[in-house]
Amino acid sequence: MTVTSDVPRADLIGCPNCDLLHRAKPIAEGERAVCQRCHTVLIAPRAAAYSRALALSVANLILVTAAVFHPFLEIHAAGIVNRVSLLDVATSFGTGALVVVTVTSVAMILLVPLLRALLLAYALTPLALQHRAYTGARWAFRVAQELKPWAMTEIFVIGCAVALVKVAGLARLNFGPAFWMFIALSAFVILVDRSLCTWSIWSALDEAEKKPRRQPARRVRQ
């Protein structure tokens, strides 16, 4: 494989890690191109990507926000009965500085998986469809990209386990319902991140905002 200057940029991918010039080429879904030099994956395409990680995210957001507000763990000790929600669990870090540990948890719970079910509904849901690409799509598509590190659901799950033993002995505990609700959410979560192919679905953005729309299209790309 070479790489001269002759090949249209729009054909070329840079990797992301090495910055190595490749040439694109369509690539049979469930196969991989891998950087020759320092073999990052460049694409990954999978079959119904688009689909499913849509359906995943509504999936997302209606877990989230049912999590929010139903019975999350449930304590009780001498007679005395404790039931918070995950906004309560989020939010306990009460006074003074602490507070901004509050507000980093609340974000890195609730916040911002939700905004990103959010960013990637908006933008997959004309892929899914095979509809013109909404308007700021792809700025939606760029953030949820960068958010991802920032969402710790499945990471607090397992925070959910380690406080389970270190009360034990002090309590019975009772899991409500949305605790389930919540370690479903991580495995979609992660269902949904495995099944994103970051270079096809900038390619498919492209090619979604080249469709025509109802009025004719103004905006000639580049």
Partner chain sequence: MTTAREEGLVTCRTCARVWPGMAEACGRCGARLSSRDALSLQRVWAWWIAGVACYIPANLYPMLVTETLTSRSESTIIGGAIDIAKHGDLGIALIVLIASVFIPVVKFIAIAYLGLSVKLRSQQTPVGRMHLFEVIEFIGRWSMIDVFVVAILSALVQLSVVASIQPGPAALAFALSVIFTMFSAKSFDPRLIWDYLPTRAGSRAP
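Quick caveat, the model's predicted, so the values are computed rather than measured. Residue numbers count along the first chain shown, from 1. The term rigid core refers to the most C-alpha atoms you can superpose between the two forms while keeping them within 1.5 Å. First, how it differs from the form predicted alone.
After superposing the rigid core, the C-alpha of residue 205 moves by less than 2 Å between these two forms. Here residue 41 counts as shifted, since its C-alpha moves by at least 2 Å between these two forms after the core is aligned.
For the form predicted alone instead of the form predicted together with its partner chain, what are the coordinates?
There are no partners or other molecules in what follows, just the one chain.
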């Protein structure tokens, strides 16, 4: 891959770290193309990446949905037991300025990861099945990438871990199914992001859009 300034825009790829432009070329699976200036990985196609990312996105959908309705934490203190779910947290502040904080937190912890998993599943399904791209698949993938910084599942898990360490000295804690679902969800989100080669997916979507549409089956008269 060479640096150049006199090539079509469609053939250029910018480094997300230092903004240096390169001329993109397809490379073999398992190889990596890196920025000449900062060595950031720009292209890294992997075998069966679409199927793997699709499976992880579907798993994220299931985990996010299930985590809402299962207990997240159980606290025992002074003979009193209090069970908390994510849905309880979302509805705990009904008035005042904390409503904005609650809605924003729930959106970043639950809604954004859920929406991003849906969009990725929609964009990657035809690539994994080697079919023609669905209508709006490019838009779905673009929105999913733009939502990536706003999905804060990992930050939520780290924040909970720090808070629980402090609370553990005051009460006995039992972790519910939703807590472990979020641990798995955080790992899956990282694996999805590591599986996705953005340039390869854009190229695959371009090729998938060129495939002919399936013709409806004709009925045979008897």
